[in-house]
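One chain follows as C-alpha cells, the form predicted alone.
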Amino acid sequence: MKVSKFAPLIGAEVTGIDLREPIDAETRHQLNAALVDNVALVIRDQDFTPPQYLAAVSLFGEPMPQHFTQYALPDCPLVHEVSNRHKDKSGQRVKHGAGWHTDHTNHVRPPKYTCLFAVSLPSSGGDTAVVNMRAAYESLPRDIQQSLQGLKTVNVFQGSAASNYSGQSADAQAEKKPEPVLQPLIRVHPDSGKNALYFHPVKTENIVGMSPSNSQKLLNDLLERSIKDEFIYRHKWRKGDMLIWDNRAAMHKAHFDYNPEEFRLLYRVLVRGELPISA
C-alpha cells in the first residue's frame, strides 16, 4: 500500500490495495491516520458488490442509518444511492449536496466519517469537492477565532433559511423534522485535537442568541474565508475510486457540471462519529 499526498493542506491517494481482501490491524491504522492527517482519501481501483464496499468502509468504523431512506439499497440499507435518475416529489431531478456543507449536524452523534463509491460516471464532470475547515479556521485573524469561542449552532433538518439553498428538494422539505440538536461553531478533533469550523448553513435554524439571519451572515462571511484554492481537493472520478473524508473537518460539495442524460451512480455510507467537542 502506498499514500501519496496531493497536495500539502488537503487529500491523498492510496493505491496498491484491494479492500475486499483482510486487512491486518496496522495497515487499518495506517488509513485511519492518513485519512485524519489528509482530510480526504481516495482508495482507488477498488471493486466492490454493495455488502463488500460496506465491510471496507467498516475498517473507518461502524456505519450508520442516513437520510433519505428512499435511496437505501434493499438488501443492504446502510449503503445508499447517489443517483442523476432520482426524482424528488414534484419530479424535479434530485441535486442533493449543492452548496457547502457537512453530513447530518441535525444528529447528536454526527458521522464523522462520509464515504463515496464510483459505480457509473459521466464522461465528463460530477466532481466532489471537499474543503479543509481546520485550515480554514486557522487561516482567521486571532480576534475573529476569539469571537467565535463558544458559540452553538441550532440544528435541523431544514434550517428557516434553506428556501434560498439550490440544493434542496421537495423531498428535503417534507422529510420528518426530529428536535433540534446543538453543535459547536469550533469543533475539536478527537484524534488531532486541532479546532475546526463546523456547521451547515442548510441546518443550521440559528446561532443561540442570535436571529437566523444574523447567524447566516456570519456563517456565509465564514464560509467566504475558507473557501480558498490551497484548501479544496476537488476529486475528479474514476471507475472504482473509494472517496472518504473527515467530517469533522471538512465541508464538501456536489458539482452537477454533467450531461444530465449520461448515468451517473455512487454508492455511499456514513460512519457513525462522535458527541462533538466545543472548543
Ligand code: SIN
Contents of the next structure:
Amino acid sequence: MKVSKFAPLIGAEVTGIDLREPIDAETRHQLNAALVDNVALVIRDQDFTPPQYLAAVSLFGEPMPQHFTQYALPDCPLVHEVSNRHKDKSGQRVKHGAGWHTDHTNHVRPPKYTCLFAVSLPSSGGDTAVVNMRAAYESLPRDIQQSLQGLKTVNVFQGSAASNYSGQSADAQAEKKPEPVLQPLIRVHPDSGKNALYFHPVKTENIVGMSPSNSQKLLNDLLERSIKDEFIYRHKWRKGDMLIWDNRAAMHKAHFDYNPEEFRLLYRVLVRGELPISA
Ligand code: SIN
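How about the form predicted together with the ligand, since we already have the form predicted alone?
Zooming out: every chain and molecule, the one shown earlier first.
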C-alpha cells in the first residue's frame, strides 16, 4: 500500500490495496492514521458489492444508521444511495449536500467519518469537495479564536435558516423536530488533540446565548474565512474511488457542475463517532 499526499494541508491518495482482501492490524492502523493526518483519503481502484463496501468501511469503525431512510439499500440498509435521480415529495430533484456542511450534528454522537463510493458518474464534473476545518481554525486571528471558546451550537434536524440554503428538500422540511443537541463550536480532535471549527449551517438553530440571525451571521463569517483554496481538496471522481473524510476536522459539499441528465450515483456510509470534546 502507498499513501501519497495531494497537498500539504488536505487530501491523500491510497493505492496498491484491495479492501475486499483481509487487511492486517498494522495496515488498518496506517489507513486510520493517514485519514486523521490528511483529513480526506481517496482509496483508488476498489470494486465492491454493497456488503463488501460496508465491510471495507468497517476497517475505520462501526457503520451507523443515517437520516432519510428512504435512500437506504433494502438489502444493506447502512449503505445509502446519493443519487441525482432522487425527487422529494413535491417532485423537485433533491440536491444532496449542495452547501458546505458536516453530517448529523443533531446526533449526540455524530459520525466521525463519512465515506462515498462511486457507482455511476457523469462524463465530467460531479466533484465532491472537503475543507480542512482544523487549518481554518488555526488561520483565525487569536482574538477571534478566543471569542469562540466555550460556544455551543444548538443542533436540530432542520434549523430555521434552512430556506437560505440551496438543496434543502421539502421532505427535510416535513420531518418532525426531535430534541435539540448541543455541540461545541470549537471541537478538539480525540486523536490529534487539535482544535477545529465544527458546525452545520442548516442544523444549527442558534448558538447558545445568541439569536438565530446573529448565530447565522457568525457562522457565515467563519465559513467565509474557512473556504480557502489551500484548505480544500476537490475530488474529481474516477470509477473505483472510495473517498472518506474525518468529520471532526472537515466540512464537505457536492458540486452540481455537471449535466443533470447524466446519472450520478454514490454509495454513502457513516462511521459512528464519539461524544465531541469541547476546547
Ligand atoms: C454528501 O453530502 O454526502 C454528498 C456529497 C456528494 O454527493 O458529493
